[in-house]
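In the block that follows, a single chain appears as structure tokens, in the form predicted on its own.
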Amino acid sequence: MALIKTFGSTIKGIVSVVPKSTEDNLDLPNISIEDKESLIKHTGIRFRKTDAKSGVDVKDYFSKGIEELLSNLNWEKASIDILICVTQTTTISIPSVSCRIHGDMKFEKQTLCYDINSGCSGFVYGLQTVQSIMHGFNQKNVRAILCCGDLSSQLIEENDNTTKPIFSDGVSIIGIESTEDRNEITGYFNLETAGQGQSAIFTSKGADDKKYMRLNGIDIYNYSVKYVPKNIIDLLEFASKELNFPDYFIFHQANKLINESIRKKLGLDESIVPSSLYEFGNTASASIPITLNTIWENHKKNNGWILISGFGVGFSMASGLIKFEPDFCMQPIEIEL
């Protein structure tokens, strides 16, 4: 097990954009009303952000949360030391996302950039990495950017009533900042993997010859409710904590029976397991932060401590234990590019 710890660097804001436009899971062509009404039921998810327009790029609304987030912390460019993109709907192989956004949008010489390629579990593994990174730089004052989203749209066949009911499109960045005490612990992690899962979910070629995503429904199921809680009582255990200690616990959306399942078996109550699954359907990587943009204005604080936990494509799980205590965390915005 990657059981790790990570010191000295906070959330301090989050930042969600989303797709003006938006489907209806009530409007799916092809399917009795009968079988629509189950469908949400089953899945939670009744309205999709969906931006599939030919030539959109995943970078654009990056770009555009990132401007968002720069002005509410009232960052400048200048003092940005890393940038990092989690994204697996990449208009172009090369040069990377965050290469693009770093030219396009000006940023220093000395900022670090790359991206990583993950899906449901990015936003746990890409805050862990951006976090142990941060802590071995040779200066006190230090600041990142975590990108993470995908437009899941552009890998949905149109007529493919499977997937298309469940995934949404949509981008959330992070702005993670160094503690006064750069040796306070202020993140526990634990990151694992099942590659035997790996054709869960996967790309393959539709009649079009181009690649589109595919799901085996009950392969997901059983290995998000086999293996996630464990992941989830591992890490407490490592913390030293009970089930009792975080504020919430934020789950990847990745439909309403897996998470319901997943907090039945960890005996949870449904009021510290918040939902974003209705409104927004299945965002991916951004799922996790959009959640918490959905609810923060009216949350109840107790200790400042959250449990965060990614699992999908992969099949890929990390979990998190984080101190949070972000001076922003607003509604997502919606844009029409």
Second form
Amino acid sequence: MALIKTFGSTIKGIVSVVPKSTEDNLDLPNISIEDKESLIKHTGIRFRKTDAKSGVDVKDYFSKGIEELLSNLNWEKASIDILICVTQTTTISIPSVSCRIHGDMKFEKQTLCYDINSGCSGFVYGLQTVQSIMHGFNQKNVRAILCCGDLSSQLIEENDNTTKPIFSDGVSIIGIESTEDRNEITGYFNLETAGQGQSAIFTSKGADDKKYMRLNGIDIYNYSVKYVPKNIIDLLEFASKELNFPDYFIFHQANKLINESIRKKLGLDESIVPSSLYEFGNTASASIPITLNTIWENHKKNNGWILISGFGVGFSMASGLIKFEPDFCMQPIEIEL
Amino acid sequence: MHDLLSIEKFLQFTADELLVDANEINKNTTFRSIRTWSSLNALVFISRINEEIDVLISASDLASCQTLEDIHLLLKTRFNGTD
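Structure of the form predicted together with the partner chain, given the form predicted on its own:
What follows is the entire complex, opening with the chain shown before.
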């Protein structure tokens, strides 16, 4: 079992960047108004952020977020040791998004860079990766930037009314820094895979020969409900904590049906399981940080630890119990490139 | 025994969830021909079954069924732990 502790680092700030352009599921063509209302009721998704313009690169969204993060944390680029990007919508496969950002934004040579190909579970995988690398560094103070997110609308076929109403574009940039005590436990993670579910979300060629995302909604539901609650229970047991310990449970924003089933199976009160589905839809690996952005100015602190759980494409699932007391975690920023 | 394991209760549940009149369906109804059946409603139906009796029906399970009775038999088998 990939039950892992991380030590000596925490999230200092989160910036999320979404396209200004918004689509409303009530405006979907070729669907009756009753079906559209039912769709919104069951998926929980009304609005989607989309930037499917040809040539738009997820790198540009990451870069904008990095500028904001550095400015808000008052960090110099020269102080960044790690830059890792988690995305599945690169416009080119070589070189990596992180190396391109490093070059274009003129980071220093000392910065470690690579990409992780991961979707809905990607924020949790990325955070665990970054924190583990940080702990192994041969220096006391380490700073990292983790970029997560996709421009999923680039993978949606124009008339696909199954996939289109769910996915939304957005990225999150997370600043992570060493704590005073490098041996203090700052995270517990449970990272798992059910690869037999690889066909639940995949890409295949459309009529125009481009690759588009396909979903099997029933199988996604089945894998999520079968494995995610157990993944979370096993994590809490590993951390020797009860279900009432985390201040919040922030789930990947898959859709309301799935998220509500998981919440009910765990017996959690709605007040500690926030959702950003209505405004932001399913933003893949950015959905957990975007949800944090939307609630943090009014959050209630108890223990200062939150539980995060990402699950989906793969079928991959990852939960983390993390210390979360950021300096800032502001509302998502809308941009127009 | 859980309510849904009786075919009458299952048919009533199906009618309620798919928003059709109970007399529009019977155990021999081909569920795909129910006028409100859609990919979204299929997902809602399966999630409601899971909430009620903690049984999961996969896409391939559903593909192997034709009638509401087929789904009901599957539920009974799964619920009793013989599959």
